[in-house]
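A single chain, nothing else alongside it, follows as structure tokens in the form predicted on its own.
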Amino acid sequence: MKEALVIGRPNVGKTLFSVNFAEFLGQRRLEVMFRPRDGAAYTRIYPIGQARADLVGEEPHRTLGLQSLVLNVPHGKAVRKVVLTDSTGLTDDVHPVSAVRRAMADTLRQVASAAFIFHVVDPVSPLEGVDLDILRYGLTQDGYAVLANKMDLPGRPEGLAALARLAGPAPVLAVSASDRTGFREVRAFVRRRV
């Protein structure tokens, strides 16, 4: 199975996107494999609503390790399976908490093996620092797309145009993880690559 890595800064909506995209694809239960650095991987099964309640939050670095789920992506009359891996938010600075630093290192290691990279950004925030690093790397990869999230909020359409100019020629997909808009385009991106 190919892996799609969801990457970006803290609080840009990576986990909410992952859960809601799985629901958009028709999954009512999520089998999430947690891969903590200091311990064995384990799996937990969630109803969609419980996954949102347990995994999504406002505080930065709620996701402290790689957490993967298998998506069933319709592809013509067949269904292809893709592993969607949510990751820890990356920052420009060395984080003071060692668990966060280790989780960031795990995220960066995972980039090299991912078939797709979904780089989640908030289009009102300028692309700088780690976001520019991700963009530069992504432009060398076939399976890279920028997900301009939070399009349901004010100021995002104006930021989207500037983001598209900066990110070109990478695809920039306008999405709202909370409203579940733009997911058809993300599904089409995945379908073309599986």
Given for the second form:
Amino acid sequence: MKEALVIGRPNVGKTLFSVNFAEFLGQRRLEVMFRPRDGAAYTRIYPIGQARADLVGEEPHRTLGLQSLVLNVPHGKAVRKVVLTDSTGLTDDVHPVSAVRRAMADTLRQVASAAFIFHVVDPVSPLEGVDLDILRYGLTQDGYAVLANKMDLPGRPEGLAALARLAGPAPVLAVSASDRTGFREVRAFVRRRV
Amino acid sequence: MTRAGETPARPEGGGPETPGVEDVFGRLERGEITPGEAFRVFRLAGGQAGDAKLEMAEPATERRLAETFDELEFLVGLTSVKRLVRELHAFIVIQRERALRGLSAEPMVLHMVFKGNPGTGKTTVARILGRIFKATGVLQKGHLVECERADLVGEYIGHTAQKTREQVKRAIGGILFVDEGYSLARGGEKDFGKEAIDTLVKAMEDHKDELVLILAGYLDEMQQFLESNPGLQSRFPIQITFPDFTLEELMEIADLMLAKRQYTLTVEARQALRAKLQRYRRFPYGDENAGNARLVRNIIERAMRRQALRLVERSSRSRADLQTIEAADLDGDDYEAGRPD
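Since we've got the form predicted on its own here, give me the form predicted in complex with the partner chain too.
Let's see the whole complex now, leading with the same chain.
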């Protein structure tokens, strides 16, 4: 099964995107596998609304560690399964909390093995710091795409053009995780590559 | 595994400045490096050790770009045009690199005016540019939408803006190529052409990152058109002149076309073709397209038809016969054949 990794800064909407995208693909229940560093991985089953309420939060680093869910991506008449792994927000600086640093290291480990990398950004301001480093790395990878999230909010459409110019050949997909717009393009991106 | 405090082990083949990828996670976890630095190590390690992986990743676009540049090089003549296209490509690449490295980058305004007679390669070069812009990420699709006055100008008030916007919409993500652009200014103040120009100018602003507009047309007419609309001149920073082909270049084009179609000329036929092209260049019958590639194509296609007529009446034909064009096939007046299509 191919893995899609969702990465980005804290609070750009990675988890909300993951949950709502799963719902967009027709999932009403989410089987989320948590993979804590110390201890065995465990799975919890959430009704979709519950997943949103429990997993998504406004405080940074709500997601602490890798959370994977299995997506059913329609592919012709068949359905292909893709693991969507949500990850901890990455910061510009060294984070003071060791648990957060450890979660970031886990994210980086996953980068190497993921078939797709969805780099979630908020296009309201130009990319800088860790986002630029992710982009430069992503430009060398085939399954890399920038998800310009929060398109429902003011200022984003203006920032999108500058982002697309900067990203060059890397695909930039404009989405709104909360309004669920742009998901068809994301599905098409995955479908072409599974 | 390295114990904390020890110098991290370097992977074989890694440069002296590149810590091993394995240890990156540990250093990130211990707070010795930032996530951004970890990605930098990844990228460098990928460049050194994982060339195969990189080749798989980069490549489709790189290959397409290389093919497109080859195609450009294969075009006969057009030396200055080719140089300009290469300059443009280099400019785009460097501006992007500057932006990535946090330097100020010039906004890229890529609207252009192509000046030259019909058949001098304007559409062909526009198509190639579309592909280069796509490969470099300037345009999402890079397709070419060709249109002319009739596609843009309407018949009643409000019709023009609607028609023009439709063409713009089709071209989003690619190039809108307006042939005989000067004709939009024909007909004076009351003509709807002016409305089309205004709508195009607005579209250039509204979709400045999604659309490249190319206005093409005869040298003199385009010159006049731009001079009479001073606002336009500055909106088209790139102006390319397509010179007429020389006689030698036209012959080279003929050779390429024939080779592609698997025909050959006899020595006499070659002389006849040269004489014919020379004659048309000198006495262009008041037509501007005498020095162009389309004329060559029309002459050759006509010769192919005449050859077919000559052969079909014979009882037996050799393979060589089927390939050979003789001087007699080039006889006759081609003026009609030389008209632009």
